[in-house]
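Starting off, we have a lone chain in the form predicted on its own, written out as structure tokens.
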Amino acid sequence: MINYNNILQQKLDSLKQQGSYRHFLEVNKSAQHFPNFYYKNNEGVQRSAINWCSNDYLCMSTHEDVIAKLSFVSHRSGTGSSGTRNISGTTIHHIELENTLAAWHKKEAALLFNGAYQANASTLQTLGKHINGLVFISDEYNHASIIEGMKAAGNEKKIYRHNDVQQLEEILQSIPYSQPKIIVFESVYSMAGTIANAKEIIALAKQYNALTYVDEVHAVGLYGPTGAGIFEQESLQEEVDIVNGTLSKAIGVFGGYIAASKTVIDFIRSFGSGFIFTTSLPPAICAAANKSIQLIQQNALYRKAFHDNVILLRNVLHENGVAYTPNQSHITRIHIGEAKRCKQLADGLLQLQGVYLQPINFPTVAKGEECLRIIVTAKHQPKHIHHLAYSLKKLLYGKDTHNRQGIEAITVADGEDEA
């Protein structure tokens, strides 16, 4: 008799021993008090903390106009679409949002999915299965959704070292010019915080007859004159073939999408099982996302406030002697290098300092690359940033900044008032 639960429990126990088991903190988010939130500690006592790991970069999920739009359309159209896009799930709000996204990325059309993960996996799988001999050429740091999409397609895949355009060209040279190929990469890499060499990649793609597919999920809303992303910032929007984006981060709502030519969009719409057989996004979600994008496009000050906070954060970390990995994006990464230590630090920050940072462990990053990833938002105040740096210095290095003894005997810092 096979005890399947025992098999699974052994795997879970192994995760816990390695320090990579994922503990979910039950967050009571407050739109009025963001980035402050509330939670119950191990004793069941309500506490407050500052959120430093939310991807709500511009805090659009708490914007009154976005919330009002969501509420209004929910009242008019109901809470769900109640069908796939083919079976009553295409509303005026879906079409309006797709038109907005296409225009934003300077593409002929766009297609909504229930998440950027689904958009990546479905699109790449569909392309691979239907373009004979298609070779995927993938950056080694690509997101799990990209990897899953390519794996599901079953096509040949070649991986180049992260941002190494020289090796990318060597791979392109090794593939016949007439053989279908697609370069798949991200504009902003969410864990490393690096930015792709977009101009060089696009130039190589044109030289060697390759399609290009870019994941802009951590760039949409944050870069470029209207916030369309790195490719808008680099004036390359019309040069890339397929763009993947999210409505769930800087836009502050929910869902994902791709934008491309009418032919590519119609092809994925017609052949992509991950699109065809999924209930569509609620109409109110689409309307709220559309409203959020319009506000982002019209208000460059949202992006300025966000990037000013990134600069302030890094300056204050430097002043406090807290080492971080430098990069050109907004993602600030503190290397720890050991899973249990990473979890210990995160627990200490929350319980002792009122600072919420999730440990980033394997398989999200490679073993030895465990880190604390700081995400500042447009609503973090200078007092929050200074308290974060103070707390990190205390827990990383102890009261004596030259003594790296961990979190023992560290007292709670004065933080936000509890609710």
Ligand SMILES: Cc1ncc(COP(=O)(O)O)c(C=O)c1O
The other form holds:
Amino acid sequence: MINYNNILQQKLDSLKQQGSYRHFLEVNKSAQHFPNFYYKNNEGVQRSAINWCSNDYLCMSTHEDVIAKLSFVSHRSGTGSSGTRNISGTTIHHIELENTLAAWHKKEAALLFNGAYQANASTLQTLGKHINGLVFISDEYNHASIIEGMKAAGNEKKIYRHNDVQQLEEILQSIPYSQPKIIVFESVYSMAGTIANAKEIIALAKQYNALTYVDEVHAVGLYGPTGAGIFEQESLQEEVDIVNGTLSKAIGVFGGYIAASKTVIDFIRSFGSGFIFTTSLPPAICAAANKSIQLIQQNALYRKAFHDNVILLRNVLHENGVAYTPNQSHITRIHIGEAKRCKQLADGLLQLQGVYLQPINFPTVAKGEECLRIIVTAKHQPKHIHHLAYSLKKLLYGKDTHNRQGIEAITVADGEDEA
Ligand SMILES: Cc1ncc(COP(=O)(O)O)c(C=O)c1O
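Moving from the form predicted on its own to the form predicted in complex with the ligand:
Now the complete complex, all chains and molecules, led by this one.
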């Protein structure tokens, strides 16, 4: 008899041995006290800590107007949509949100999914299955959802070294001009924090007759005059064919989408299994996301507060001698390079310093690239930033220099109300 549990347990044991086993901490959010959150430690005692790995970049998930919209529409329309888009799951809130997204990305149309993962996986799979001979040309750092979509399609796939446009061109040259091809990349790479060279990629796509597909998940809300992303910042929105984004990070609500030409959207709507055969987003979620986007578009100050904090964080890390990997984006990485040490550091930061930083291990990053990834948000205060730098210095290098701001911040982390 086959012992299925044994087969699975062996895989789990091997993860544990490598230090890559995932432990979920209860990060009990407080809208009022964000970035503070509450958790129970190993002794079952309630503690509070500062969250340094939330993707709520602009803190829109705690914005009063967004919360109010969600509550209002929930009361009016109920909780779930209870239907696929085709079978009673389309409301005015879905349509309005898709219109907002299309206009934001300067595209003819947009299509909602239950997450950007699903949007990537379904769209790429559907394109691959229906465009004969389509070759995927993909950056080696692309997200798991992109890889999953291409794999499911089963088409030929060519990988170029991360952000290496020269190798991208060599690949494009190796494929006949008349053969369908699509370049798939991210604008801001979620783990490396690097930014794609959008201009060069678009120019190559035009020269070699390729479609372009960009994942702007970590850029929407944060870059460009109205926050539409890197392509808005670079004035290239009309040049890219398909944009993918999330409603769950900077927008602070839930869901994902693509934006493209009317034909592309109609095609994915009509042939994409991951779009067709699933219950649509709750109407109130759509209304709240729409509200959040409108606020983001109108308030450049949200973005300024966020980017000012990124600069302050990096300056303070530098002043404290804490080495981080430089990049052009808002994602700050501290290279550790070893899974067990990464986990030990993260445990120490939480237990001793009230700092919550999730260790990033394989398979999220390649082995040897294990890191602590810091996400600062618009609501982190200078005292939080100083305390983080002090804590990192202490745990990484064993330096326990007296730091007044650090000590003040520890008091905050222990539960003081600082709304
Ligand atoms: C680059 C990238 N694409 C897609 C996703 C999936 O987004 P979602 O959480 O909306 O499914 C993520 C992360 O979650 C991501 O980092």
